[in-house]
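We begin with a single chain expressed as structure tokens, specifically the form predicted on its own.
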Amino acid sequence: MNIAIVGAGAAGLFLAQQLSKNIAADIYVFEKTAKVATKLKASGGGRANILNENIVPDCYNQPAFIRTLLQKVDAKTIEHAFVQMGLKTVVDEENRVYPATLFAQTVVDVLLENMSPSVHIVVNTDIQKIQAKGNLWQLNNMETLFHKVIFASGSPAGMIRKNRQAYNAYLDSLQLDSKILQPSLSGFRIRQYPNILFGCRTRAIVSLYQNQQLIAKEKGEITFKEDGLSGIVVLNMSAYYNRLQDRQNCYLLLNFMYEDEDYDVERHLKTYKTLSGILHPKLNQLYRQKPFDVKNFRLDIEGVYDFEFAQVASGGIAVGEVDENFQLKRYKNLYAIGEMLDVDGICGGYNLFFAFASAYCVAKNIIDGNKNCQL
């Protein structure tokens, strides 16, 4: 049997090691760039924070769909495939999981590691076309046919623009149900922006919020950029506004009391006279040019940044395409896992869990699929 797997990011690892320990097969993995996993090197701040050990369907855009895969699969599952592949893992006090170095590289080297002979990664191959050769499917021109072939080339996320020219063109021939795809965990732009804040790092409550409707609200550590802000809990409020169907008329609302939301702010400033106590300075410094409401300072948004600032991408291919396996529902033994589906989730490793999860969901289909093989 010949499996393809386009994309060498990681869901396409991930389950290129899954089926080559279970499965007698030769695994082509493609790659358009010159190395592998490239995004899972530089996630978590490149430490990679691999999954959520409290995965909850909320925290992604088709929770529907995720209650149904966490039946199949769950946090557990993925966390001790790696543990058997010799990943010793920590987690922190937001049940976010790393691997115990915090380095990035370590995952990416346990997987290239586990994987046996038969998997062939192919790297500088850009795969333009697609097509049926009888029941089996040809990528480009090339000679090999493939029994089966699974999608797990991602999104343009963290891409220059000329990089993402005509990207994952190959699936226009099948002619998918998909979501326009758009830049998320990506942060904000924002109208008349206070310049002065540029370079202030400082914690603060963040809502986001529509037409005076409450939409999410966080706490966390926050940055501002020359135009806008970021940080995670900014980039998770990107995530929730890319969800919104009509996204006229938002903003921000910052709270810069973080540890403690009733502090009375006007007693501390007729008692002390100035709020350099409690405010960072380059905020007490705007504050001195122009008195703002420290609990509620408002802040409009203009969008969000574009793809080559964000950490994943929201759209793709539509969740109705494939059946609970991963398979396409049109054509049989076509698969799209990770990040081509319509699913993403907030930061904490929402997104790579649900990467390693629809790879292993695929592997085990396969597998379970051929006699004398198990996962």
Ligand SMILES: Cc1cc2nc3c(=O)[nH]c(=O)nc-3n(C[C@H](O)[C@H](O)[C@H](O)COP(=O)(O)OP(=O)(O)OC[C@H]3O[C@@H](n4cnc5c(N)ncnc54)[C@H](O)[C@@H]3O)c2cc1C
Second form
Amino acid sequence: MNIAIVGAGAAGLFLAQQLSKNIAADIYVFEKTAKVATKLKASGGGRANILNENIVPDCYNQPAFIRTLLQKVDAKTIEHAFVQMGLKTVVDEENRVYPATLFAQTVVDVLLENMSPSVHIVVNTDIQKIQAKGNLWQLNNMETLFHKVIFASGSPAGMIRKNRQAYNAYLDSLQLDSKILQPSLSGFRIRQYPNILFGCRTRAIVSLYQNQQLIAKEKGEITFKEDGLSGIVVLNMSAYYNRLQDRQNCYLLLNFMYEDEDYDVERHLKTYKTLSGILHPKLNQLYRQKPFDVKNFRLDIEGVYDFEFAQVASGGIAVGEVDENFQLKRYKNLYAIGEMLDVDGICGGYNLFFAFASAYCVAKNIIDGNKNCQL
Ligand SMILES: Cc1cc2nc3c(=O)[nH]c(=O)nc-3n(C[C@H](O)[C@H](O)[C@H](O)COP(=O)(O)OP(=O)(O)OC[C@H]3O[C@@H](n4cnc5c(N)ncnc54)[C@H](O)[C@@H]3O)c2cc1C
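Which structure goes with the form predicted in complex with the ligand, now that we have seen the form predicted on its own?
Once more the chain from above appears, this time first in line as the rest of the complex follows.
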């Protein structure tokens, strides 16, 4: 059997590893760039937060789809698969799982080392075309035909503009239902941005509102960039922002009283005549110029930063196009996994978990369908 995987990212490599250990097949992984797993290596600030031990379906844009997935494969399944490859992991206080080395490269190394020689990773090969040839599939004009093809070509998130053009265009001929791609887990561009705050890194309780209605609220560290706001908590807000039907009149309210959101700031001011002792120096400087409500500091959202600065894309192939094994309902033996599907989660290991879990399902489906092997 010949199996093709389009894309040597987290999902594609995990799938190749799982298949190669359990099935007698020639597995080709086609990668358009010169290197494999570029995004995986950059994940988690180079440490790769590979999953979260407590996957909450509501933290994804498709909670029902994830609930069904979790019945088949959960965080323990994926962690166990990595442990079996010899990867030692560590878990932090927020259930985020990392390689114990705290190096993303370690994850890539164990994946590659645990593949059998039946995996052929072919770099610098841009898949631009797929067509049926009888019961088999042809990619580009290759002579080799494939019994099964798995699309694992991710999204344009984290990429500069020139590399994003015609992203996943090889799928156009299949006419799959898909949702427009938007940068997600990205910072916000802010209207009438207070420039004086550029460089300020502080902690805050961040609430996302639309027309006075609370959409999401989280606490954490934020960073004021040149023209907007970033930090994990802000990135998460961008995911909730992208899930809104229309994104008019959205704004953030920041409460800088992170440790005690009900702290009596008025009383503090009366007692000490200054907020120097409770505010970041840059915020304090702004306050001195023009006093503001330190528990409700409003920033109007202009939009999210471009794909280049995004960790994932929201949108992609509609989940209604795939069955519970991630096989395309309309095309037998074609599958789609990972970020190219319209599934995105918040920060904390949710997106890599989905890449691995969807790959795991496909591997299990192909292996179960092949009577000689077991996963
Ligand atoms: C800076 C950054 C930090 C992140 N941190 C985390 C984190 O800590 N935890 C977490 O869970 N998630 C994190 N993410 C998100 C996570 O990395 C992605 O969701 C995940 O890597 C997606 O895996 P994938 O295999 O679906 O796609 P990708 O990793 O994007 O892989 C797709 C591959 O397909 C290749 N390809 C594309 N088109 C073609 C084609 N036509 N022919 C051949 N090859 C093609 C691409 O070059 C790429 O190598 C982060 C992302 C970024 C950018």
